[in-house]
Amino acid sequence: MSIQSAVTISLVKEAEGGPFVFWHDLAAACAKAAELGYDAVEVFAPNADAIPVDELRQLTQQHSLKVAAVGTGGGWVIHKWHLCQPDAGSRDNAKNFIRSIIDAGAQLGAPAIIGSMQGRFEGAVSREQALEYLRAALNELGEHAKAAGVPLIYEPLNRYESNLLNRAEDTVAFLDTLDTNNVVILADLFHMNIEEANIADALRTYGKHIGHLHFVDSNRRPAGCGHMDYTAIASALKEISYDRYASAEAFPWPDSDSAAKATIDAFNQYLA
């Protein structure tokens, strides 16, 4: 099997001005995709019961496409909730909330990403303490999502978003620590862009633990409109055999269907 395409939607009228190449309205972004040609759409909704299941299990078979995976950062854009608060009400609300997502996406087969709302140490919460937070609830949640039959992806960030996990090495090292085999590994092109020496050998680090990947440029715009090196990353991705979703979350830049549309041309020029 190859890699797949993907683009994001995003539902979440809070985080206007984000990284998504469409918004609002399932039906054009689903039918724009399929023109283009992707294999598959990513979604952001605000919360679970947002993700209209039997409208996108229509949409997506009437286009051909799938659904790569469900967001679950509306936690923390609408919410302000994260995995490694101080308060304990306020950890359980954010697991609710993902345990939620990934029953929604799982009837769509896509499972849900854990990026911004994997949270951060600070004040009265130590890094160890912050990383226990995160080990307990990726083992519940991994298993939550097994249970429903898809896995967990977890997404490292950059230092200006969490101070958690950063780089490949220490999220290896710190996968071999859960007790679920079910959570995969997100590896965000943008993100490793600040955070990694060399892509190509990070990607390489992170070897089978990869699950998704966000396929975007070095100042998130779409692929082709910064300065990264994707025939090195192409090679790596190949070295590794990762054959799932590559999927564009990027700034709809200049607008959504350019963006779409350069992702696509960048997908086939270096991934498919």
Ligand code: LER
Contents of the next structure:
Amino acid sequence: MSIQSAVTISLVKEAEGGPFVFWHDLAAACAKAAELGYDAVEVFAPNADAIPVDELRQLTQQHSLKVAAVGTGGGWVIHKWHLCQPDAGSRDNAKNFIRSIIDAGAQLGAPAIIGSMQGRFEGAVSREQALEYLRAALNELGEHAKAAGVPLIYEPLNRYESNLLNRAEDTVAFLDTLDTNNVVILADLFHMNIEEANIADALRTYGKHIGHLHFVDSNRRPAGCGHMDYTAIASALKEISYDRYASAEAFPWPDSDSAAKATIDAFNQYLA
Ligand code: LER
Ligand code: MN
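Form predicted alone done; form predicted together with L-Erythrulose now:
Below: every chain and molecule of the assembly, starting with the one above.
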């Protein structure tokens, strides 16, 4: 098995301006992704009901694509829910929101990603308390995903988006405290470029824990449009036998089609 390519499609109006390659038009995005030779698409929808499971199944079959993953960040972007809020009601809203996206994604064989929905510690919630909330939620949702036949993907973010776990070393130590074995890591090269001393070494630290990769450049432009050292990254991924998706989560710079083309070119150069 080798690394497979994927490209993001956002269906979330409130996320406009964010780092997603294709926007709003699933059919056009799937056609373009297939034309460029991508293996899969990653879909970011406002909520579980807005994931058009039947349409996606039909489109991906038609174009011989897979669904690599589904995002859950809509719960944060639209409702400001997250897993570390002080009141149990808001944490439950966040968990229910994620659970329903796990279920929708599982119908397409796609795992859900917990990125922005992990939240942060602030105010009355201490760091220790927040990590306890996160641990409990990942245990519960990880087992829920296991029953649905998919892993659960946890994405460490950079310090400007979360103050929970920003680096590989801390994340791996935290993972070791989970009861579930169904949580894998999303290594987003943009976040890692901000936080890690050496991205290739951090990928080695994650090792077998990595289940998904956001393939993007240092400035969050498409791979190849910044100063990321992809040669070093590619050797680290080879060393750890990484064989899941490298998914283009980047700004549609200078436009969606060019961003998708730049990423697949870099993918073919370094990771294929
Ligand atoms: C989502 O995958 C991500 O990387 C976060 O920064 C939210 O945009
Ligand atoms: Mn990401």
